[in-house]
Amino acid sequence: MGGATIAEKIVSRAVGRKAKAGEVIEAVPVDKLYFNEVIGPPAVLNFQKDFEDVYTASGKKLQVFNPSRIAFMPDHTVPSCSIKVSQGISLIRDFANDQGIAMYKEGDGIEHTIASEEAFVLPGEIAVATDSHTCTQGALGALAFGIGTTEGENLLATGELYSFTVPETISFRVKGRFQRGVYAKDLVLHVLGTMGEGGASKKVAEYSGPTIDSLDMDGRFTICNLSVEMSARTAIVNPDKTTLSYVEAALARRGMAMTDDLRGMVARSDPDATYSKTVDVDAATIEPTVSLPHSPANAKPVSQVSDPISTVFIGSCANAREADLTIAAKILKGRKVSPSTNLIVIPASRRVYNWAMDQGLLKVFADAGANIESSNCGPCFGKHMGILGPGDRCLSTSNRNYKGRMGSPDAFIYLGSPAVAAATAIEGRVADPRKYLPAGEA
């Protein structure tokens, strides 16, 4: 009998018995649940409306299933961009205070960055949130995916997902050393271009191989983050020393340590696990890559593209961590943003922002002519801090470039790595970053 994938093992641990891909499980308990200020308010209101009578009838106060396993992380339009958003943030803050739930401040960062940085999500857990890019936590070796408002409401009450189908897994085996100027973002855009928008529909994208093993956590977060753009249920990387070192540091920031119980949660796929498909990727053949409008899967080598760009955005839950800002600053140092281009830089969290300030990276961006904003999702989903107008062309380090994603449906969005973004900001057109990297540097 074949072994189990990491996804199967995580579900098996949660339900207390062996679970196999394709099996429908009546109820699966989740370990962690988090909300942003977009879906959090309606989920809370629905929870109060639908469950208060049940609790009142039994003589109890309305109470979530476990406040220590829930968090609210306002990030999409913060600082608040409207009266409605302010009301929503006040609503979830009051609810969090009443229930004893962790409530993060505006500017603490993007939810998918905070969840890992704060060791809220840990390896081996099932983590869900009301946002499709929850899959980012798969880099930790967690089974993490997005849910809707109704599921979020029910989870507040019960802590369980109902009629859950254990997903099948596609194995992406990646070997080969990156060429100079190629990064994790180029790899995942290449994969999206190969697989297409529906190429991993409802499946787990599991990444392994020497190339993945050599990546830092920032690169792994990027790969898992974008995998949902080929319709994957989620993505995951088997935990290793790099993972555990990251988690131990995150726990230490909270005055905690890696315990035997936490180590016991760590799961890895068996060598003889059964996959629905195996895809071999040679990273050594990949060039710096961009996705052209209007699909993340519309990927091409940057050497084939030189379209003019009016806005460059370095930010989002996909590419705004330490390694991302470091390479962008290396390219921009001593150079200026093109007069025809607006550069927006938004670090992914307050911790990253402060780190970049201490390292002098924010000064590099400011000297180059960038607009630097406090940590939030920014223009990524077209609500504030750089909304695109008709005809605008934006090169973004984010994860989606559908029509209307960042504002006007008549705008054009390109996706690329922080290195491509920095080079593009300098030239005012989609540009190859390799010409700006010193010889011998990655």
The other form holds:
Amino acid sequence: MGGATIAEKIVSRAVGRKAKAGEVIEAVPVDKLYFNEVIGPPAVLNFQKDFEDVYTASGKKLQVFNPSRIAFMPDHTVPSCSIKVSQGISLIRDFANDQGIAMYKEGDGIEHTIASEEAFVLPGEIAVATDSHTCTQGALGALAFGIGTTEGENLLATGELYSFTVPETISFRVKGRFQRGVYAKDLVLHVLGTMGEGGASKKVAEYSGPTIDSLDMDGRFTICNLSVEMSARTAIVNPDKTTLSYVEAALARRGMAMTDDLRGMVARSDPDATYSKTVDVDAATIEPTVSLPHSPANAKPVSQVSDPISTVFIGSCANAREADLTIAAKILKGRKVSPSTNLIVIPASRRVYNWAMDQGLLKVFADAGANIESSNCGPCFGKHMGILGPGDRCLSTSNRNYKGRMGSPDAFIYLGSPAVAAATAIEGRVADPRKYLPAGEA
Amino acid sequence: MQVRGKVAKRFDDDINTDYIIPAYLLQESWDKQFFADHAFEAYDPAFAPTCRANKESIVVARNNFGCGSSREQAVYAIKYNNVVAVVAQSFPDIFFRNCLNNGLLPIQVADTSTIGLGDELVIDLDTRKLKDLTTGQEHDIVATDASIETMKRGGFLGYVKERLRQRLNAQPPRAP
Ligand code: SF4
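Got the form predicted on its own; could you also share the form predicted in complex with its partner chain?
Let's see the whole complex now, leading with the same chain.
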């Protein structure tokens, strides 16, 4: 009998019996559920419309399954970019207040960043949200994935996922030291390039090995975030000391501590767990990498690309945490953004924003000539704060470069690390960051 | 249970939900029909009129149809243009579940390359066969028992309401 993967263990804990990959489970209770302001409003409206009669017939008030396990995080187009968006935010705020659910404010941050920074999602939990990049929480050792509006409304009522297939897992074993100028983003773009957009369909992408062990949490978040671009059900990293000290710090900021109960939730894959496939990656061979239009899997070494770029976006749930802004600022310090390029910097949360201000990073960006915006998804969502026009070429630290993703379908989007983005902003064309890094600098 | 329709559109691999319904529209309405009016607006503007030309249309694709964003509006955009089913070689999970939840049939078969535009298809959920009446070819439908059940029920809603009802009735009534 082989051992269990972390994904199997988390589902087993949730349902109270041993669950195996491939089996369909009738009902799986989730630990955490969060909504943005895009899907939150219709999910709430549908919940009220579809379930009202059941509550009335039972003589009960409309009440979500457990308010303390739910949160609303308006982040995509905030501060509000349209009247309808404002109406949606008011709707979820009223609902959250009525039900006793946590309601974050515009500018508090991108949902997937807040969910981890606020210790809302914890290791070993099952977390779902109405957004495909919920997989970001896998960096915490949580089993986290996106759901649609209807699933969101059902979860508000019962807190359960129905007809859930326990996913199989692909093991990505990563060894080797990054070359200078290579970061987690380059690694994951390289992986997408080898796997293709459908390469991990329905599977959990589990990352392990010495390279992952030595990565900070910000790098792990980036890798898990982008794994959905190969259609993975989700991504996950086995929790270790790095994970636990991150979680302890996040809890401490909220005046809480790690308890034995929380520690007891932490799961790790057994050494003899069964994987559907194992992929070995040698990180030492990876160069700084960009994904060319119009697919995240269209990865090329940056040394082979020098296309002109009119907009650089450093932001999104993929790459706008402390480590990301630190790298970008190191490269931009004392330099100017190219006259032909517009640089937009959006820290992933209010906490990161304020930290970057205290550290002087925002001044570095401002001096270089960047537009710095309060925390939100910004141009990644293609709705406000830097919409691309026909013929525009953008280098973005986000995760999707689909045709039309950031505005006009006749624009071109390239994906890269914060280092590549900073170097590109300086040169006004896709640029190799290595020449801007001080010698001996990682 | 049988569903019939005519192939109105064919797509290649990796059609993402951003192509199906662009992000800038998602927050602008809570009405499902709105998204149908804007289906594939930037990617294939002929989609809506072409599918609406039939009473029952079917969309055929290759691998990984509906990848990317979790937006369920992508399903409304397809379904409310008279589309009864999407036939593809694979679907990512979120899109697949969104289809189930909205009664748009996500039909997986091994090879869609021989299914042509304009072909008349019959989907039989009981025998799990897809019959192409135009070519006479028959395809096996790949699906779990659970998803076939959900397709026949038209989604999870009735089931979820029943679960909620049982749970509420097990609790003492809330004090006024
Ligand atoms: S930053 Fe982009 S990818 Fe992340 S949640 Fe926002 S819109 Fe989605």
